[in-house]
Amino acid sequence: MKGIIFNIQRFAVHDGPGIRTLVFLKGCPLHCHWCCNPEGQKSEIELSYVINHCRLCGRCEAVCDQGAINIIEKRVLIRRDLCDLCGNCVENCLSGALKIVGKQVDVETVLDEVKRDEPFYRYSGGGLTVSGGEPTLQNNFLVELLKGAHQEGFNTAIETSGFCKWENIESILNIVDHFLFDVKHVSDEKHKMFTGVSNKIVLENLLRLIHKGVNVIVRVPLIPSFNCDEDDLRKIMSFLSEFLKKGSQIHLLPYHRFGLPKYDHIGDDNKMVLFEKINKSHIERATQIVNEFNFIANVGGS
C-alpha cells in the first residue's frame, strides 16, 4: 500500500496529546484562501521553485528535455504544463531552489520513521497524527498506516477537514484515538466563497461522530474577515453548545500567513493576502465568547 506525502513533522506538541510525528497526505478538496499548506492541495506530486535560492547557473534550463524551462531576462519561467516531473532539473541543481513537492511511499517506511520517536511517545503520551491536505481522501493508505500505528501501540490521531463521506471517517473510527475536526464556518453560503465547498457534509459528519462517543476535539481556524466578528463566533458556539458537553474542549487556530511564500514556490494563485493580521483583540475577543458558553478555549491546539 502507498500514498503521496508532503512531509514529515518530527516533535510536534499542538496536534494532539504530547509530543507527536506529523504525517502530512498530499491531496485536498478544500482550496481555503487561507490555506498555509498550498503545497498540499493537489494530490499530484508538484515542482517547487524558490527564487531566493537561485543562482541562475542555468542547469536547469540545459538539462530540461521538456523545454518547461527557460532564464529570461536573469528570472527562471517554469511552464508546469510542459514539466513531467522528471526530476532532472533538481537532481542538477547546484543551489537546492529546485525540489520535487511530495513522494509516493509504502507505509512500512512512513512506520519506520514514526517508530525513531517511540521513547517520547512513552515519555509524554504522544504518537502519530496524520494531517494534510485532507488524509481521507487517501483514505485505503490512511487505514493501512494507521492500523500499523495501532499494531506498533502508538496513540493516533487524526487532523480532518470533515468533508468527505461517511464510510471514510466510519473506516477509521476504531483505530484512531482522537479526530481533530474543524469547524470553520456555520453558514454554508460563506463557506463555499471562502473554501470551495458546502459545510454541510462537514457539520454532518462531526454530529455523526459526536454521537458515537468518541473523542473529538474541535478546532476552529481565527481567521480576520471570514469567521473572526463576533456574530460569527457565537453562531459557531451556538452550534457546537448543541452537541458538545459543557467543559469540551474548542482549539481556537489563529491565522498566520507562515505560508505566504509557497505559493509563489509551486506557481499557485495566492489568496491570503487578502485577509489582514490577525491581533491580540481577536484572539482575546474569541476566547471570551468560547468561555460564555462554557467550553475551554485553547489557542494553538494541544
Second form
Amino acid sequence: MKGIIFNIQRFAVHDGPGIRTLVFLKGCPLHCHWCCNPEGQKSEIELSYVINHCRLCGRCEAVCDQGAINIIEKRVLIRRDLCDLCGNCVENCLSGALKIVGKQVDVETVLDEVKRDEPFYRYSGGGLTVSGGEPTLQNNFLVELLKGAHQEGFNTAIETSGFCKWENIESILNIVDHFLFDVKHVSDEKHKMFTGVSNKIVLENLLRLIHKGVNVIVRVPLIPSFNCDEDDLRKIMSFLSEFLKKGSQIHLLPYHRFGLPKYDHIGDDNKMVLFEKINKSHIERATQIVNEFNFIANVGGS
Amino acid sequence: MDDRISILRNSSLSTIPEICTERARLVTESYQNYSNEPVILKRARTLEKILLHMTIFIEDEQLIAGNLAGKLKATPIFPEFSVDWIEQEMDGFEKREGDRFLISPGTKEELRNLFPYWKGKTHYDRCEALLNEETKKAEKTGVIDNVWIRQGGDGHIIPDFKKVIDKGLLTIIKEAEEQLSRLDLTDPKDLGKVPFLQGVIIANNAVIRFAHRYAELARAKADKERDFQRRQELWDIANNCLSVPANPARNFYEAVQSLWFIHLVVQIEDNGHSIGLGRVDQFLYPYFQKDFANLLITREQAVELISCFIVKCYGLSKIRSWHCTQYDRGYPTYQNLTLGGQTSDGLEAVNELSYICLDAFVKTKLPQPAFSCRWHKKSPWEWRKRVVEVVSMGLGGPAILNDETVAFALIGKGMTIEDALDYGICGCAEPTVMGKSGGRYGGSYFNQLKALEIALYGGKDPRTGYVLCPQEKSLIDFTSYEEVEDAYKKQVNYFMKKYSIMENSVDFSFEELIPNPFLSSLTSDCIKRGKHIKQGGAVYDYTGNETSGTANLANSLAAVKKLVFEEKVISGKELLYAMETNFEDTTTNPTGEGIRQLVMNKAPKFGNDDDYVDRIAVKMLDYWASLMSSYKNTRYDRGPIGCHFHPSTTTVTGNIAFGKVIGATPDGRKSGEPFADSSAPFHGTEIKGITSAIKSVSKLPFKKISCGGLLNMRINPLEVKDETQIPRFEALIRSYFDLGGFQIQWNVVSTKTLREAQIHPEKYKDLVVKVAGYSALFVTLDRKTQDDIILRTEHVLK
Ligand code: SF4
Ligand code: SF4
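Return the structure block for the form predicted together with its partner chain; the form predicted on its own was the one displayed.
Starting with the chain above, the whole complex follows.
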C-alpha cells in the first residue's frame, strides 16, 4: 500500500499526548487562507526552490532537458508547465536549494521511520500523529498506517479538517486514539469564503464522532478577522457546548505566518492571505470565552 | 534569610578575581627553609606554613569560615608548578578579553622578586626536561595537548569527606601514628614510608590549627559585634572551628563547616582543579536527619546553610595561562556536587537533603559548583520531576547522570559493584569514588579530527609542516575508503604513543616534585601502604582524558566514503584541493563553495539517527577508546586497581581551541572554526529534531567511555516553561538513558536572549550557561565561546 507524504517530523509535542512523530499526508480539499503548509495542498509531488539556499551556480539550468529552468534576475525561475518532475536539477543542486516535495512511500517505510522513536513514546505516552493535508483523502493508506502503528502498540492520533465522507472516519474509528478535529467556524458562509468548502459535512461528522464516544479534541485556529471576534468565538463555543462534555479540552491554535515563504518555494500563485497578527489580547479573550463555556482552553495544543 | 544569601551572592558576583601573592611568598620561604627535607616533608611543612600565616577573614553575613587567599575571590599563585607564563603574561591579566584578573603593581613587583628562585625548579621545567623533541612536536601539531597539567596541578579527585566529618582529622593522625609505630625501620621498604607518614601528621595538624585560627578570629569578631544575632552566629562559627575538622562533627552545621575546610585546604595544598564534593546528600544526611528530628534545625535553615556553602565554593578562583584559558573559559574551578542515585547496596539514595540541595542551587543561581543529579531505572518520579523542573529554569544545571551506564562503565574498569554504585562526579562528568580513587580523572586533550586531517594529507600536518608519522598515500591516492580509515588509525596510534609518554612524564614529575600529603591522607589506602597517591597509594587509579571531535570526524569520514568512493561524485584530489584552499577557490568546477555545499548537503551527518554515519562515529570512538584504555599509567603494578588510561568525550572548550589548528575538513567545516562539543552533533547538522540527535548520540559506546560521556544540548526555554511539558522533558531524558546515554545537560536559553546578552552584558550579569561540564556566567566568556554556545542548535519541542 503506497501513499504520498511530504514530511515526517520527529519529536512533535503539540499534537497529541507525549512525544510524537508526525506524518504529513499530501493533498487537501480545503484551501484555507491561512494555511501554513501549502505544500500539503496538492495531491501530486512538486518541485520546491528555496531562494535563500541558492548560490545561482546554474547547474540546474544546465541539466534540465525540458528547458524548464531559467536563471533570471538572480533567481531560478521554474516553468512548472514544462517541468516533468524528473529530479535531475535536484540531484545536481549541491546547495539543496531544489527539492522534490512529496514522495510515494509504502506503509512499511513510514512505520520504520515512526518506530525509530519508539523509546521516546514509551515513557511519554506518545506515538504517531497523522496530519496533512487532509489525511482522510488517502484513506486506504491512512487505515493501513494507523493499523500498523496500533499493532506496534503506539498511541495514534489524527489531525483532520473533518471534511470527508463519514465512511472514511468510520473506517478508522477503532484505530485512532485521539481525533484532533478542526472547527474553524460555525457560519457556513464564512467557512466557504475562507476555506473554499462548506462546513456542513464537517460539523455533521463531528457530531457523529462525538456520539460514538471516542476521544475528540476540538481545535480552533484563531484567525483574526475570521473567527477571533467575541461574537464568532461565542457562536463556536455555544455550538460545541450543546454536545461536548463540560471540562473538555479545546485547543486554540493562534494564527502565525511561518508558512509564508513556502508559498514562494512551490510557486503557489494563491499567495497566502495575510491576516492581522495575533496578539496577546486575542488569545486572552479567546481563552476566557472557552472557559466561560466550561471548557478547558489549551493554547498551542499538547 | 533571603537577604543573607543575596548579600553574599552579590558581593561575590560583583568582585573581579584578583591575584594574591601571599601563598607564593610563603611557599618560596618554606622551600628555602626546608630545602634539605625529603620532598613530601617539604610539602607538608609548606602547607603548614601557608595555613598558619596566610591572611584569614570571615565575610559579613557568612555562616561558614575559611578563605582561599587574602581577599574575597582572590586567587593564589602556585610557583612550584610554573612561573614562566605568569611572568610573561601578568601585565595582560587585566586586559584579557575573557577570564580577567586584577593585579596591582605591588603584586607584580613582589612576584617578579619571587620568581628567580623558581627558575628551573618548577614542575613545568621538569616536564620540559622529560619530554623529548618529538613529543613536543606532536603536541605542536595540536593532536594532543597537556599544557594545563604541566602548568597546573592534576586535581580531579574527591577526598574522603565522609571520613573527616564522621571521624575527624585526629583519627587520621592517629592512623598515621599507628602505622609509623608498626614500621620495621630495618626494612628499607618500611623506612621509605617514614617521611610520608610524618608528612601526613604535620599536614593534618596544620589543618586543625588553621581551623583554630578561625575560631580565634570569630571570637574576636564576636566580642566587637554589636548586633546580637550576628554575635551569636560568630560564636557558633568559633565553636564549630574549634571542634571540626579535628573531631567528628556533632551536628549538621559542623558537618558542613568540616566539609568546607577539607575542600578548601585541598585547593591550597595543590592547584589541581576539579575537586569533587562527592555525594553531599548522602554523607551529610545523617547529621541533617538527627538535627531535624531533634528540632535543632528547620528545613529553611538547612537550605540557607547549603546556600552559604555554595557561595563559598563559588568564591574559589583559579588563574590559568592564556593558552590553557582557551580550553577552560569562564573562570571554571570544576567543583561538582553529586545528588541522588542509589546507595552502594543498590537502594534508593534520594532523601530530603537531595531536595534541599537543589533548592539551594535554585536560590543561589551560581555557576559553581556544578550540580550532578543521578538517575536510575527506579528513581522516584518526584525526584526526576524536581530535577527536570530545575533544569527547565535555565540556571545552567543540574546535569543528569544515568547510573545504569556509569556504573557499568566503572565496573568494566575493575571497580567493585558497591564502589561503582557509590560514584560521585568530579570535573565535568567524570565518575569517581570518594576517598578511594587516586590518579587523576582529568588528562591531556586528544583531538581526533586533527589526526584525521593529518592522515588525509598523507601524514603531514598542513599547518606546521611536520611529518611525524609518514604515510605512503594521501587523499589524492587512497584507492578505497578502508585505506582512509587505516591511515587515520595509524595516525591515532602514533599520537596515542606520544600521548602516553606525555601523560606519564608529567606524572613522574608530579610524583617527584609535588606529592600531596594532605590529599593523600584523605585517600585510602595511602596511609596503610605508606605511599602517597602519586606513588600508587590509592585503591583505584586511572588517568583521565578529554577527547574531542567525534561528530566532525564521523561526518568527514562519511563524506569521503560516500562522495569519493561510493558515488564518486568528486575525486579525492579535488576534495583535498578544496580543503587546502578552504573551499574558497572559485575557479574550479564545482567551485570551492560548491564542493562545500556538496559535502554538507549530500553526505549524511551525525545527529540524525542515520546509521550510515552513526556507525562510523561508533566504530571510530570505540577504536580510540579501546586503544586509550590499553595504555598504563605510572602507578601500574604499584598497588592500585586500574592504572590505565581512562577515555572521556568531554571537550571542555577545547573544541574552540583545537578548531583553530585544523584547516578545512571534508564535512564542510571551514579552517579554524570550532568543531562539535563533547558527544554532541555538530551545530546546524542535526536537522531531524532532538530525538534523532539523541538517538545518534546514544549509539556511542558509552559503556567504554568510563571517564565520562558528556552531552550538551540547548533547548528554547519557551518550550519547557509550561508545566505540562515537564513530563515530556522528563520522558525525553529517561528515554536517552534507556538507550544507554551517560550524561546529559541542558542550556535552557534562547538564541535571542544570548544575542541580547552580548549586546547588553550589563543586563545579564548573572545569566548562567553550561559551557562544557561546568557552568559559567555568560558575560564573562570571550566572544568566540559565546558564539560557539549560540551556534549550538537550539531545539524546540515542536
Ligand atoms: S543548482 Fe541549486 S544552487 Fe545552483 S542555481 Fe540551481 S538552485 Fe541555485
Ligand atoms: S525536475 Fe526535471 S524537468 Fe523539472 S525543472 Fe528539474 S530538471 Fe527540469
